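This document starts with one chain, in the form predicted on its own, laid out as structure tokens.
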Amino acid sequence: MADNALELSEVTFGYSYHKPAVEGINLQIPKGGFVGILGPSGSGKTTLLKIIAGLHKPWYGSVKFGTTGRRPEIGYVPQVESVDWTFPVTVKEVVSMGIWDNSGAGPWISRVAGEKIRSALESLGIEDYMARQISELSGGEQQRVFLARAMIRLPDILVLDEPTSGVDYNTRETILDVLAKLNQSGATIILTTHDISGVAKRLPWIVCMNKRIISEGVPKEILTNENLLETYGLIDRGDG
């Protein structure tokens, strides 16, 4: 049996007393897995990712990592809509924040760090944007910058909140291709999505949730009308 990257046991958490956003979550994600968490807005997907990333501590239950229980390197990519982009900062500076704590002394970006930043941006097709202000970019471009910031740390687990939401087809394909390559190199990938046809059906493993786990497994077995009805409250009609 493959080692688990993380295991959640009876995890419950909310933002107001007696009103949990996620409840009784039991989930095992194998090391090197590529998992999509599918559900509608308000279903607790973002909350679950923040618990995994260590941004929230569960009310009840536990989150364990690997066989040692020590927290691995985790890269977290939030939704673009949740970020205030008005701060005057360049793309290069945003990505450098991913390695600021281990890039050496001084407030400048070293040659080695600069090469890593360029390589990460190049893999996402935005290496020419290094000197541009982040506020000048489109939502899809900003999403790729955040992904580059997370990638540059070479995390053991990469956690992404709706990484393809609001982007065009080409950007979506670029992001999915980069994530597949990271996964093939050994990274555990966990992402949320509400895109059934464009994303969920293409992933190796899907978890349907709406505040609790409804079903999980390979897409062709899990994305049934019955499971989607329970997850979304509607029958999938194939329109994504």
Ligand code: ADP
Given for the second form:
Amino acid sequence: MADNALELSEVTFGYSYHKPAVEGINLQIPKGGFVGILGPSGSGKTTLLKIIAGLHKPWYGSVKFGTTGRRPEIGYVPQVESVDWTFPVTVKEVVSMGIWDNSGAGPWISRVAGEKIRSALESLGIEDYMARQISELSGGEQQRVFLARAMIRLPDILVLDEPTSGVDYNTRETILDVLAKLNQSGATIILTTHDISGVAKRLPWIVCMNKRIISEGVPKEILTNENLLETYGLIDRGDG
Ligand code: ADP
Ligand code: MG
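Same protein, different state: after the form predicted on its own, show the form predicted in complex with the named molecule.
In what comes next, the whole complex appears, and the chain from above leads the way.
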């Protein structure tokens, strides 16, 4: 356990009785790991991330974190399409939420915090949007705002749900660069994707899932036709 950021053993969870969305998940993620979870729509990726982030409690099995003497800080970046921004809030306000709920200090932004926000937005190329309403931004821009909010908390584990879905090529590259830098500075990163060539192939470690884990390893060994056919539901090995 010492070198693992996270260990899931036999984790099963679902939304309705007798119908698990994820089943028997055994997964160990080392400290400083950078892991992509690959699977088709409905395969349980979001559910698994929410379990990791503590938003769902498994029916069975356990989720354990590395022993640092404290619960690790987990940053969770939701799938952008899942968020409904019907209330008026600016980019700066959204990003600064990452600071408030840490300090409990209240709804003012110190100069130091303001600098942190600006530098996070700069690294993502959206510093000019500070005062804009979040609802006016494109999906790719909103995605980067969420990422900035998670970044300024310097989480031990950063969990991102489809951080590159629906973004253009340049934004995808910016997001992957920023994540690689965060990873180099020590953060453990777990993301989901269904983009095999643009994202999965470029990560150091891939987990293929479809309700259960199908295989995991380095992309070269894992992204085989057989694994992909099984992940995407085209091969049935007859074990359920
Ligand atoms: P993915 O992120 O891989 O697309 P999800 O984790 O969102 O998959 O969904 C896995 C399964 O759980 C799907 O069958 C989905 O319909 C179901 N599901 C997800 N969220 C809910 C929910 N809030 N209530 C009921 N069923 C859900
Ligand atoms: Mg999902």
